[in-house]
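The chain below stands alone and is given as structure tokens, in the form predicted alone.
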Amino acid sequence: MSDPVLTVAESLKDRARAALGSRNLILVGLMGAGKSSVGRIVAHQLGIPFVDSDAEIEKVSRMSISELFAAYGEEEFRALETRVMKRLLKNGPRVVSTGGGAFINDRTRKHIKKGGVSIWLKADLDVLWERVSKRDTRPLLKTENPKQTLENLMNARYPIYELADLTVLSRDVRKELMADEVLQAVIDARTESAA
């Protein structure tokens, strides 16, 4: 006899695969909403590609987040990350985690919204403050104050991370919880389009 809660969970999946088909899902969302922690586990139960924007930005530039915001500036920053993301999508599918500005800005959008389902990792403020203030490497929170930094982001962005295809709540729970959900909001979206 199967196991019920294994059988659930694989149809979870097998019905998140069929529904997301060919396109791709892109996580959006601020630092610290666990896009590429959940997008890895996403990926990994979808039996496909996981690819964290800001390492292949990395890997291309063979220079850090940090050090390109230092050297370029984010205007030059954004721009390359446009072409990085125009390139990411163009194959699918793959699970696709952005970083924080990616989504707000007007032409990596677009890519994003032509290039598949776009989800919106939503977190409230202790969430986030919890997560990234554990390390330093966030180069827009080097800040006097890196919290109200984060608030300021979060009313500048939440208006714009509200365009994106589908929303779920980013709290403190397992990660492989906040995965299930994803998969849920891919399956849940494909059945309300159908109806």
Ligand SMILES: Nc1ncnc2c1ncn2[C@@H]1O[C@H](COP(=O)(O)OP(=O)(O)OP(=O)(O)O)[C@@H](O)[C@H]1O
Contents of the next structure:
Amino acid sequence: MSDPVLTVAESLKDRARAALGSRNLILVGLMGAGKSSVGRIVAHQLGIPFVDSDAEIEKVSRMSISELFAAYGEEEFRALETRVMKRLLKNGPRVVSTGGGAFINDRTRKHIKKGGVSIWLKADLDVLWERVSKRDTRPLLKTENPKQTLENLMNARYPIYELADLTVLSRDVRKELMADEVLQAVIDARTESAA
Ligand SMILES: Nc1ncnc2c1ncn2[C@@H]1O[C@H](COP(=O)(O)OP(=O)(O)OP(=O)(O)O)[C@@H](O)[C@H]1O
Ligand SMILES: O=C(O)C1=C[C@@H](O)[C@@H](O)[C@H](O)C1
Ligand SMILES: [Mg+2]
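Other form of same protein, the form predicted in complex with the ligand, not the form predicted alone:
Then the entire complex follows, led off by the chain already shown.
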């Protein structure tokens, strides 16, 4: 007899895969929300390719994000990010995890909106701070009071992340559970739009 737990998990993947069709699934949200780590699991579950825009930018430029910011400044970084995102979104389905500022840029957001289903991983300040304070690879947080900077970014950006098609609350639960919630959100959105 089939295991009912396994059957539920299989059906979650299958239903989410069917709901997504040929569209991309694009994860947006602040630094530390879990876009890269949860996105990778979601792609594996769906059996479709995973790409991370920060990693892709580092690959094409052969520089780290910190080096890019230091050498060319944020504006040039954003222009490169827009071009890379446009290319990554051309063929679907893929799971695309974005850098924290991608969805905030008007031009990049237009490509994301056109390129598939966007999902905001929304987290509170303490969750984000606990995660990002462990590494100092994020140029925007190299300030005197990085926690305050993160809070300022939240206040400025949350009204824009809200424009994403879907939202999932990112919290300190297993990443696999977060991934399941992303899959469920994709299914629910499809069901609602069909109703
Ligand atoms: N659900 C979770 N529970 C515990 N730790 C998590 C969870 N999700 C992510 N993390 C950890 O938080 C850190 C940041 O996660 P991740 O790199 O996926 O975030 P991000 O949204 O891609 O950030 P950035 O915008 O800087 O790329 C990583 O160390 C990751 O392992
Ligand atoms: O939130 C942001 O603006 C950024 C987040 C990172 O993912 C990187 O894309 C870069 O450090 C900028
Ligand atoms: Mg990331």
